[in-house]
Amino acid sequence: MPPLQPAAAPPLPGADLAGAERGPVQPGVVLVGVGPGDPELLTVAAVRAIAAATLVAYPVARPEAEGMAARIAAPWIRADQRRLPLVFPMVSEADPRRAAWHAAAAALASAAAAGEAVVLLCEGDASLYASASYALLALLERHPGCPVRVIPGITAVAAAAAAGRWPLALQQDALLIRPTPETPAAFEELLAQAGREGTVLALLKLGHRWSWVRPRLEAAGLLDAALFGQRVGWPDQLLAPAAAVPADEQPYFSLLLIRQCWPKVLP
């Protein structure tokens, strides 16, 4: 299958922000959340920051890979802007990840010190389970003189709930956003606790765990009420009641929204 390309984003009402008149370059680093997949879900602040940048950095899993954040923001990146892929390896060992974070922070700080206006693109939100967060922490610790700011982005959880017309939290509801537990026992414990406390669950990184999560949802009578999301915001997005999704292994970028009870006062 050829690589998916996000749809071209139309100009925002009232201004062609990507081609707007740009003032003097403001050296520094801006971490920009670009949303879960749809270029139209970038905020106005994100588009303005990209337009003002002289250097666009983005995470990749390996040197030759295409970054998902760069693909999302592609309609807003100009041909004259330099690009800087930063390798964030998808490994469990601590040392390679720590070395990559430090190298990314050094590259970003060096570019800013040379007078570049740098944006670091981040899929989803730059503060929620984000590679950019590690670069931010490394910048603050090792390059405290580097000007840094963060622009939030729309999360896959919020985008899935909106597209599915599925209220995330109402009145006194608690909402827990977390990766899917690693074991069936941990999932069952989390589900039981959420049921007792009336907590809505937003479980990320569902992937291969779906094969044993689905039968446990079915046993709890929660399949029809749970919303399954896959590659939210991309052209091949899937949003469906969990009951409609077979118990096969799913892509890494899958999520699940689970509500076990509703407030007493509703329309």
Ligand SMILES: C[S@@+](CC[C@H](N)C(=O)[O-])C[C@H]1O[C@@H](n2cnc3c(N)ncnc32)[C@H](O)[C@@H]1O
Contents of the next structure:
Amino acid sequence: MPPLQPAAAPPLPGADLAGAERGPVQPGVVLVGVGPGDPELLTVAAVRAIAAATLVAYPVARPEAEGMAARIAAPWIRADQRRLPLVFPMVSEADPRRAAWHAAAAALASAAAAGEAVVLLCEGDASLYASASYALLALLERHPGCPVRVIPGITAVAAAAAAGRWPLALQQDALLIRPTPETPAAFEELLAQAGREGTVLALLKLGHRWSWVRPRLEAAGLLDAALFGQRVGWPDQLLAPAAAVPADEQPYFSLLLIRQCWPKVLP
Ligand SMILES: C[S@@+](CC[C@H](N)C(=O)[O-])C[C@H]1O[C@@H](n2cnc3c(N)ncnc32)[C@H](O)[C@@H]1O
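Let's compare: the form predicted on its own is above, so bring in the form predicted in complex with the ligand.
Next comes the full complex, this chain leading.
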């Protein structure tokens, strides 16, 4: 049987979204989930919010960095829209991170107070392990008068499941989305518990941990039960059974889906 082809998506009304349909500027901050990588995976609501923005904010790890969310949404950002990179440092110390969250919230709130319609772009979904969530919490705490809303995005977990044609959860399955445990022992314990409870695991922040995760999956006889996803939605996306991915360190944008059992009633 030939592989199923996705139905051709009707073209998004880009011209309308980018121009004619824009109404008066509505000052405030909108957190926008931009999906995992493919610009086609932004929602219509996300595209409309970006089109209506006068200021496009996005997280960066360093002042000169490009920002993943901004790259994903690039086709939907016009040249006449001003940009505001917000530094969210990737460090473990609490103080610089708190300072960055409060600085980001202050910058967003002051732009909104000055009449700007601001979007803060966020890779994947805006509420799932998202830098934008810290800005949201800081805004709600310190700038309660600032109008804020959140537009959800397609999370990398859902995009990986779809690309791999891998049902995430069925019937009574539980689904646990979490960072990959920090140690082999904690990973083995999590696997055993998920196996006992019939929980499907979606493990984020796999990256360099893959070098010790893979051998433990193999020892547990679970290589064929796991789907590895890397840079899902990007042109160099890799979706592969765990068995096909060597035990090297992998990039940060990697995840693992593990299903240890299936419901009894299936087609
Ligand atoms: C800080 S979390 C962000 C999650 C994001 N907000 C979402 O909804 O998908 C980052 C982790 O998500 C996973 N991730 C995000 N985007 C990905 C992608 N395009 N492909 C594979 N994994 C991705 C990786 O495990 C990465 O380490």
